[in-house]
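Single chain ahead, written as structure tokens, the form predicted alone.
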Amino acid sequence: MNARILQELDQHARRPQLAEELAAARRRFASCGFSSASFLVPPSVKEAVAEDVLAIIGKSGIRRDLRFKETGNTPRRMRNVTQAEITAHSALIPGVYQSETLVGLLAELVGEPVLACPYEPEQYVITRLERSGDTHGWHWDDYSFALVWVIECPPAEDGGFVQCVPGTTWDKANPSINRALLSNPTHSFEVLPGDLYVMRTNTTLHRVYPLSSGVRTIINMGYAAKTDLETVVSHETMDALWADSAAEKA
């Protein structure tokens, strides 16, 4: 089946219409750092990734309940699993973050290309936002691109939407998430089930509104750029948030 859903994701990005969409999209990535990317994966690829992501959730998920210094203390309130969890459950999901097409295909839209994430736990993540209050709060990522797949999300009435601000730069001993709010227009993007969206992780500040009501599930396949490798990259939040843990797990 694994390769079966590879081939059509092959196949996908032969379809004549893919140029302008890549255009279309790079030219929304550079001006905010954030683009819809829906178009890169045909329905069946969203479709067999999200029926692994909410096998592994139900079963793996762990909950938590943190806030971090290096964000200004802003919070993360979700349940998450780990990259190594997904490994250990599942042969689809590694094999669509390794894909040569996927990855080509993101190069184009970032517009340079892209690496896989050198540190191996934000290669990809499960994350589930299902309390009233849940939020990923205000942060930027170690490495500069995110793919997200929008599992489940509610109606952006209840939450869950996304806000970035482009142009925003991280600096862990002195954050200042306020200055940066200042710094440069907010945006605000509804998400659907069944989206993708690129983000521009390391430069532009961003957060997942919090829930009110409804669940949200995602998992983010985080890469790198060359400039990334260059660059000495700690990990405490990372490390912290995805910590292995006996708390309340699902």
Ligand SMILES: O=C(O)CCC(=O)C(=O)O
The other form holds:
Amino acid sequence: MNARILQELDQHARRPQLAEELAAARRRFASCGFSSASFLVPPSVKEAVAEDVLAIIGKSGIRRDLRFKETGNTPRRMRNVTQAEITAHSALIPGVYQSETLVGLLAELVGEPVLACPYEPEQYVITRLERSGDTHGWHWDDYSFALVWVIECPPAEDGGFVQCVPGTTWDKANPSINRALLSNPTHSFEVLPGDLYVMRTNTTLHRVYPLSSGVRTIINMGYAAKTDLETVVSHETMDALWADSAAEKA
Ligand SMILES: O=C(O)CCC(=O)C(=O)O
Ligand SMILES: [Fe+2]
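Let's compare: the form predicted alone is above, so bring in the form predicted in complex with the named molecule.
Let us now look at the entire complex, which starts with that chain.
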């Protein structure tokens, strides 16, 4: 079953129109640190990943209501499932994450080598916004690239769209979120169930606009650039975000 899904991913990558789609995505990504990537995978792969994500978050997940000084006390109000729990319940998701085909396509899109995240907890995480006011507030990620699969999302009228400020960097000791917001224009992107997007998350300040109603579920696959492996990366916000002690278990 999983082998067939991964084969479909490989076949999809051999479509003749792919080169043109990748070139357009690569230009968008280079100019604003964000690009839609829905064309990278076929519907069958999206459906199989969505099925596993929904089954896992239906049974597990930990509610978070936190603020981090490293990101200027912006809020995280959400339910998460950790990489370890995902790995325990899905063979497909780790298989897709490691797929040479997918990683190769991502490298073409971002214009440089893409590597598995060396810190396992940041390889893939499920996040669900499910209550009015739930949000993944302004932040940067520890590693360079995120591939986000949107599984469920309300219409943009109810929030849940993505906002980002490319060309900004994270000083964990002095995050100055408001200065980063003032330094460059903010782009807002609507996302729909079945969409994928790629972001240069370590130099693009980003957030998910607070939800007023509905449910928004994503799986975020994080990848590293070569430079990430040459620098010491600390993980305090992600460690705190996924720690059992910092959460309201539900
Ligand atoms: O939910 C999203 O679209 C973004 C998620 C995100 O920024 C993250 O998981 O770090
Ligand atoms: Fe992020």
